[in-house]
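In structure tokens, one chain follows: the form predicted on its own.
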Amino acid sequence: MKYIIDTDPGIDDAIAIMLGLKNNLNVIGFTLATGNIAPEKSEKNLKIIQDFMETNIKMYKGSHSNKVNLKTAEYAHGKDGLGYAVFPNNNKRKIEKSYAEDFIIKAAKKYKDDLTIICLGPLTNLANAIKKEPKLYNYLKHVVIMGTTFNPENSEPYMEFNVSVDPEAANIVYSTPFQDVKIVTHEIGIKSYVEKDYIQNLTNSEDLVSRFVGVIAIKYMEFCEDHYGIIGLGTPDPTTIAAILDPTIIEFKPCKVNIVAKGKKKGVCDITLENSSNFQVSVDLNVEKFRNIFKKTFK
């Protein structure tokens, strides 16, 4: 299986990408979304990640930023998106001239059932591809999304960041009849946190990539403790990648997804379980299996 990773590389995206690449995920391209940080910072960070990984995977930016509800999450990821780490802006790697949505369409028509797109940020690029090629679902069969929220104990649906940044795009994607869509919710990603002391120890690792993970994670751990009461690193995006590497990590159930795209509740996502559906939502996970992959990769 070949993969496209659609990403807005703040801290958790960066760690997710490195988790996948270190475990030989066959990534054929990165498409850059606007979400955690501004587009130019996403480009810079993706180049930095590829430097650390010593890879040369093609990178494509969207034809435009999401225009619905533009906001960033520097409060969680730091000013430049990689926590307290600061890197010079002199990377010579090139962004491809063609746009993200065109690459998605071209790759889908070329690889068809042998391609999965992994969406770690707002769904602007995939929505743009659907608008340009309404029958995209005939070619692109497999979609994995980190986003939305599902908690049966919470009677009031709430806004999740990736959806709220571009609800119209999310509505387009979730209204498209893809053959196989797996959704890893924000709740599952927070439950699968890695212990603080383990992450702190990575800053002294002899492995350069593991040390990089430890350094950039410090800021996000502070955010997780302040906002979720977690003493450790919340891992929504790494958990999404890990569940591809080991499908037994997350339990999925068929569901229906409703995204409020307009009005006062714009950005609210409401998920209900169904008897059968091409869309499946995460309902449980094996934390120890996830941590095992994470710790075998970064040590």
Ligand code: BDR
The other form holds:
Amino acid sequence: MKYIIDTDPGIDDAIAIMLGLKNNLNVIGFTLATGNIAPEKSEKNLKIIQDFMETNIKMYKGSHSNKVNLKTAEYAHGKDGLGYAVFPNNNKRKIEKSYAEDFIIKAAKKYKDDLTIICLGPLTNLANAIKKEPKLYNYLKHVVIMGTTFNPENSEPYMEFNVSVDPEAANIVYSTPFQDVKIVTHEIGIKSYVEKDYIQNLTNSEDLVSRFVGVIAIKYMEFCEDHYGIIGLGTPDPTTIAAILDPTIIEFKPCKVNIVAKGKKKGVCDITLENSSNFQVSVDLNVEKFRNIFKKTFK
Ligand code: BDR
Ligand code: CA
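Return one more block: the form predicted together with the named molecule, after the form predicted on its own shown previously.
Next comes the full complex, this chain leading.
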């Protein structure tokens, strides 16, 4: 299987990407989403990540017609998006000339059933691809999304960042009849947190990538403690990638998704379980399995 990662890196996106690459996920391209940080910062950070990973995977940004969302999350991801880490602006890597949505369409037509798109940020790029090629679902079959909220015991939805940044895009994506869509919710990403001690120890690791993870994670860990009361690193995006590496980490159930795209409750997402559906939502996870794969990768 080949993968496109659509991402707004961001601390947990960066860690997710490195988790995937270190475990040989066959990534054929990155498309840059706007969410956690402004697009130019996403671009800079992805180049830094590729430097650390010593990879040379193609990178595509959204077209000029993309709405640049003003709602970013430096409060969680730090001024430049990689926590307290600071890097110069002199990276020589190049972004491709063609746009994210065109790359998604082209790759979907070329690889069909052999391609999965993993969306770790707001869904603007995938929605733009659908607008441009409304029959995209005939080619692109597999979509994995980090976003939305769902708690089987208490169905009260709350606002989740990736949906709330671009609810119109989410509405388009969740209204498209893709054959296989898996949704990893925010609840699962918080439940799968990695203990604070473990992350702090990574900052002394002999392994460069693991140490990088430890250093950038500190800021997001502080955010998680303040906002969710967890003593550790929340991992919405890394859990999403881990569930691809090992499909037994998350349990999914068929569901119906309703995005409120207009009005006062704009950005709220309502998920109900169904008997059968092409869309599946995460309902539970094996925390230990997730932590094992995280700790085997970063140590
Ligand atoms: C999502 O929003 C961002 O904070 C994270 O990168 C993740 O994709 C969680 O709601
Ligand atoms: Ca993200």
